[in-house]
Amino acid sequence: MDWQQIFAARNERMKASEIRELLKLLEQPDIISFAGGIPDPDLFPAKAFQEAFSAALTPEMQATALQYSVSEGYGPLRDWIVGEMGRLGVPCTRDNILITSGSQQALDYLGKLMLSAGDTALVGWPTYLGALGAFNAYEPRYDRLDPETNRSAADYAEAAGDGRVKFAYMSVDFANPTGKTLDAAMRERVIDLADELDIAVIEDAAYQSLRYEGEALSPVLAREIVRKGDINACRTIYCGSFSKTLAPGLRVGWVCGAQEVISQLVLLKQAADLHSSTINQMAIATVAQAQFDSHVAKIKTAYRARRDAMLAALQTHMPDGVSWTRPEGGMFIWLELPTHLRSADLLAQSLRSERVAFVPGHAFFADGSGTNTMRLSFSRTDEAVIEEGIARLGRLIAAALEA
């Protein structure tokens, strides 16, 4: 049967993650993997969710953790991220909740709610893989965020064509993949093409939580009410995960925005997946109200030796004519090398030869530049092992840029 001709045409705009593709490589133990921005499975609270699943499980909450649930989510956890979200200076209610499998859900729901077939999604260059997988779906066109340029709301317009913009996506803390911060300022600019626009911000707050060094700066929803005084008048919809701070494979995220966004969404979750799974949200709510703060505060610790030990090597072992960013927080660390080399092409000797695996930054561009970067991951090797996988590689580019 040919498969292909029942496939609906937007099916063609699907493509397998790069980055999925890698992690396949962590099978194999001698390879150092700097690919997948995964966290550290050692740095689990796993004896605190151990305890918290045997109390779903109790006679008393059982019938609650295994049955159906509703669509909004579990109710202590949404409360739980009410309390979290006002911490951050958006003050909100259970209405303005929403639990999802995962924030990529959300993209994959924001994207569903918002584009139609030719519209626009503004989108950094580079920016996440999987926003762009979750919005590919749904036929956009996709054209460059930039809010330290001076390119005006009537530039976007105009180079959205028939369609029209309808969002803007964008990673402020600790970017995936560069581990770039959007500084207050440019928060005030985005917030300002947003109203010029009129389109909202989706604004992923991934890696919010995992700042290691510099003032933390309030997100853009929070700075947008102060603006406007309530969430339901605000465009921004905020994005929330504890996969890089708890557990990812308990799938569980957030979305928190006005309680119309909120409400579409619900619709959308009913017909996708009807709720999240309830045990695992009423772990998450355990873990997350009785040691939260403390867990972060002990996987900082150990994600910025390992961010400092990067910089470390790659200042000792990199040749000249590359340059990386120093990020403030999160997992990554972007590359950039002289525009001739391709990192597809070194990625491939580098597993054959080095035993080191990266992810090569075309794969975050809407279009399919930026052939000479690369993101590492420092998140899941230790110090040791870091030094020598930079060390192997600093090798190898430097014998490309001789060749």
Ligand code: PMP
Second form
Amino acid sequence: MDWQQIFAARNERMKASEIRELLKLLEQPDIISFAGGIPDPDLFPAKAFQEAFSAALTPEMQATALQYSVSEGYGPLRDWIVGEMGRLGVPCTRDNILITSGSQQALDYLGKLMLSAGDTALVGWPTYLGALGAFNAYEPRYDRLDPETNRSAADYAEAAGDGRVKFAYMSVDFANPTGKTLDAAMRERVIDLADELDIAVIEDAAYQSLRYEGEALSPVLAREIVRKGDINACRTIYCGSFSKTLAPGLRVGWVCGAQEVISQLVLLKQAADLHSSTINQMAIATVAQAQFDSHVAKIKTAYRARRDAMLAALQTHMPDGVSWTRPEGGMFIWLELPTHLRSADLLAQSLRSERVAFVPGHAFFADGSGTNTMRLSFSRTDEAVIEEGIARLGRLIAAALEA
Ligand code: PMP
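Right, the form predicted on its own is done, so what does the form predicted in complex with this ligand look like?
Zooming out: every chain and molecule, the one shown earlier first.
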């Protein structure tokens, strides 16, 4: 049977990436992997979750925990998030919050909500690979969001051709993949640009809580509320996640935005999966209420030490001509090599001879550029292994430069 004739045209944009396929080979224990970008399982609050799940399964609670629930999400969890958003400078109510199955689901729904085929999504060059994956199903064009240039709104609008620019998507704090943070002036500039273009802003805050140094910057949504007085008058849609702070496997994230957007997203969620797992939402609520701040403080201490170890090792082992970012939080450092080096080739060599893995950077560019870049994650490897892995990588790159 020729399934390609049966699949809808939009599937043409949804190809398995060669990198993802390659990274599947990384299960072997002798590989030092800087590829993943996932939390360290040793830091999961497993005991707290054990108690929370037990409590949810008592005779008094099980009828709620194991039952269907409302699409908007579990009330006490939404209330906790309302408090957390308030602390971030985003006054809102339960009606501004939708619980999603991870923030990945929020990205899918936002693409579905806003993109008709041929519309334009503004994204960073590079940007989060999973955002491109989520949006691709809705057949957009991509254009480069670069608030540091003074490119005019008219120019963006014109480049959109027959479609319309619908939103700007950004990972704002310690971005995946670069580790960079959008500074205050650039956050304001994005709101100006969105106002001029009359588009939405998707603020992906997946790493927001993981700051290891420096002053926290208030979210784009908080800044827009300062300007417009009320979240329901705002165009910024904030996507939060418990994946990097508590546990990704429970798949709990949230969207915070204007009621008009949330109520339409609720309809999409109803149609797609009715609601996120009730018991998982209850467990997240219990653990967040009891120890969100103390747990986050604990994991930040561990990740900060790993970041510092990787920055120090890069300084020691990288040859001249290689540069890298100095993230104030998150899980990633971004390397730029001299332009003639291809990081995808280096990965193949590295897996063969050095047994070190990373993600070649071109995967994060909507136009496939960035072939001389790479993403390194420091979140899952202890300091001694980081030093060893970066030493090997430095050797490999130095040899490639001499060749
Ligand atoms: N946004 C960014 C920037 C991410 O790095 C990730 C996960 N790697 C996500 C969203 C999705 O995470 P989750 O669905 O687990 O919340």
